[in-house]
Each structure stands twice: as C-alpha cells, then as structure tokens.
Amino acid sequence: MHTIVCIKQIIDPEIPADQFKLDPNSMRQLRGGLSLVISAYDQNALEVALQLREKGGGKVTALCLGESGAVGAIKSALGMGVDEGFLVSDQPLLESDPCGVAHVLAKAIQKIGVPDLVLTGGVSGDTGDKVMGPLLAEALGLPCVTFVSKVEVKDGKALVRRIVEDGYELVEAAFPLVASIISDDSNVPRYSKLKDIMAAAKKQVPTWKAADLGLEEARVGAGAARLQVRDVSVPQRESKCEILDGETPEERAERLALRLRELKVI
C-alpha cells in the first residue's frame, strides 16, 4: 500500500498572543524568529500512514507546497519514518487560493503516481480552511471522507472512522481514496529517533517548480484567486476577570457559587 501525506509547513500556531504579529501589507502572519512546524493534524496523518505501513507494508511519501525552507518539513517527516518526500516550491504558486493549491498538489501526486491513499490534515493550523482533502479528491477524481481519525484495511477495502457531531461513523470505501485526518488517542504523532533524524538530513528531497508539473496557468497564482483577502484584524480582548479571593480554596469555591447566584447565572 502506498500513501501520500500532504503536509503544510506553518508558523507554530500555539504561540502566546503577544508573539503573534501581522504584516500589514501582505496581511499574513509575520514569521519573526518563530519556529516552523508541520501543521498539527498533518502530523497525525503521518502517524496514520506510518501505522498502516507497519501493519501491511508498503511506502509512505510526504508532499508539500511551500517556501524553499519547507524542505525542513519534509526532513522532519523523513525523520518520523516516511520513505520519501517531495517539495513543490515556486513563489507565484504560493499566492494561489485553495483550489489552486489543490491543482498543484494533484498534479504533483499524479507525477509521483496516484497512490492507494492520499491523506491531508482535517484542518490547517494557519488558514484553517479544512477544504484541501475534498478539493484534492475532486481534482484527482477520487472518493473522499473527511475528519477521519482511524484508517483500517479490511478485505482490500478501507474502513475509516469519521468523526461527526454526535459520535462517529464507520465508512467503507474502495482504494484509491482521499481522507482528511483529525487527532485521537490512536494517532498521536511519534517522536523521531536521533538516528532517523540524522539519516533524514542526508536524504535528497526532489524539488519541483510549476514548469515541472504541467499546470494549467489559469488555475494558479494570485490572479486565479476566487476570493481575495481585503482585511485582517486582530480583535482586542479587554480583560475584565473578577478573581475571587479567600483564605482557602474552599472559601473561594463558595464565593464563586454565591457570586454566580447573585448574577442569576445559576
């Protein structure tokens, strides 16, 4: 079984509020000295793929469209244990809207060879569109299941757990299939071993430009965007928290209950 995992490199999304800065011109987050990571659910997707390989054999490939520095994300994935990685890096492509990104990734996947399984994160940690999995499925003409936490292979078919509002569904589908992954206790990303990190550092990461992929020009780049960001603002939160005090925790607990009663909340 061959799995391609799409990974997005982003600025660490869990930084404290005071480290978050916007560039007023591009309206994107300023990197500053902040660390770059593989978007959270993509790490879970890598874990799902690696577990499938451990159970049934095969190969795991990581794919990223990003800045040239995103080779770091591919190297981290290699360090986690994926077999190979590809980077698409070409400045104008980074201005594409999600449909454009899906076109680029689909073309790259076709160049690698359409695998049995394509995984994406359920939602990215920066733009958070949660559209890439389903868009890729359409671009590749494949079936798709979103917000999946587990993938099993049974009788040559995929059996996946899809998280829905009030629980989950077990969904059956034939391969090849696209699934977008979210986290649960079965897909906690593994730590990389030092020797794998060292080996990854030495591996070559093929890097492609637009011209290598036979893209349809009209679908990619800023000009093709169907929606444009006009404005981004950071809502200011005024803290008005009333901290309940008291000698002991029990006293504070009582005060809280009384205060809520006073406010007619309970």
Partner chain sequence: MTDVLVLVEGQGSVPTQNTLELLGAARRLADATQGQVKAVVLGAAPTPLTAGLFACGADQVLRAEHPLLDGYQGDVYVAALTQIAGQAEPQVILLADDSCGKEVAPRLAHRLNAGVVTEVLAVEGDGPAVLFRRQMYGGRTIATLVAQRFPVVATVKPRTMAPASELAGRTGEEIAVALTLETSLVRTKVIQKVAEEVRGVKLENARVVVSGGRGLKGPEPFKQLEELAQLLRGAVGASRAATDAGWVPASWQVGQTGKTVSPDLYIAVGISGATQHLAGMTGSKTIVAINTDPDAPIFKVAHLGIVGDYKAILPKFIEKCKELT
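The term rigid core refers to the maximal set of C-alpha atoms that superpose within 1.5 Å between the two forms. Numbering follows the first chain given and starts at 1. These numbers come from a predicted model, not from an experiment. What changes on going to the form predicted alone:
With the form predicted together with its partner chain done, generate the form predicted alone in the same format.
Partners and other molecules have been left off, which leaves just the chain.
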C-alpha cells in the first residue's frame, strides 16, 4: 500500500511568544532565525502512515509545499522512516490560499501517482485551518474522512476511527481515500534514531516548480485567493501586580476577597 502524507513546515510553537514577528505588508509570520518544525498534526499523520507500513508493508511518501528551506521538513520525515519525499517550492505558489494550496498538492500527488491513501494533519499548526483534507479530496476527486485518530486495513478496505463530539465512530471506506489526522495516544510521533537522521541528511530531495506540475494559473497565487486575510496581530498581554496589606493572614485574605469582588472576579 502506498501512502502519501502532506506535511507543512511551521515556526516551532514552543519558542517564546515575544519572538513571533509579523510582516505588516504580507501579514505573514517572519521566520528568519527561528526554529522550524513539521506541524504537530502532520507528525501524527506520518506516524499513522508508518504504522500502516509496518503492519502491511508498502511505501510512505512525504510531500511538502514551502520555501526552499522546507527541505528540512522532508528530511525530518525521512529521519522518522519515510521512504521518499518531494518538495514543491516556488515563491508565487506560497501566496496561495488553502484552495490554491490544495490544487498544488493535488497536482503534485498526480505527478507522483495517486496512492491508496492520502493523509493530512487535521489542523494546520500555524493558522488553525481545518480544511486541507476536504479541499484536497475535492481536488483529487476522492472520498474524505476527517478528524481521524486511527487507520487500519481490513479486508482490503480502510477502517478508520473518527472522533466526534460525544465519542468516536468507526467508518469503513474503499481505497483510494483522503483522511485528515488528529492526535491520539495511538499515533504519538516516534523519535528518530541518530543513524536514520544522518542517513536522511545525505538524501537528495526532488524539488518541483510550478512549471513542473501543469498547474492552472488562475487557481494559484495571491491573485486567485478566495480567502482574504484582512488583519493579523500578535496579542499584547499586560499584567499588573497589586499588594494588599494586612496585619494577619485572615485580614489579608479578607481584603483579597473584597478586592476580587470589586473586580467582579468572584
């Protein structure tokens, strides 16, 4: 079975908040000098794919649309055990909205060869979007199951566990299929072994431009965006400290309670 996992390179969410900067013109995050990682839910998707290969054999391919430096994300995936990876890197494509990104990824998948299973992260780690799985499925003309925590193969079909508001449901679907993955105890990303990391660092990652994919120009880039971001800002947090005096602990506690009541906290 062949599984393609679409991954995205983002700024490490664990860096201090004061290091996040925004470009006022493009309203995008400035990445210069910051640690970059694979989006968390995409890592869960990689783990699901690797577990499927371990149980039934096959091949796992990582696919990324990003800046040239996103080759690092592909090599991180290779270090986890992915068989091969491809990067699409062309500056005009990076200005695409989610619909445009889905078109690019679909064309890249068709160039690789439509697999049995396409996995995406259930939520984008930087923008919080939850739409890539369904948009990609539409672009490929394939069925889609969202918010999946686990995938198994049974009798030649996919048996997926899908999280819903009051529990989960089991869905059976025929291949080929697109599924968006969320985190679960069963798909915690594995740690890469040092020898695998070193081997991945030596591998060449094929990189494609827009011209290599036969894209419809009217569907990609800033001019084709259906979604327009009007404003983005970094939240400014202010904190104040107020000291309440009192002769005894009881007196201080009483004054604290009165002050909290004044502030309508209690």
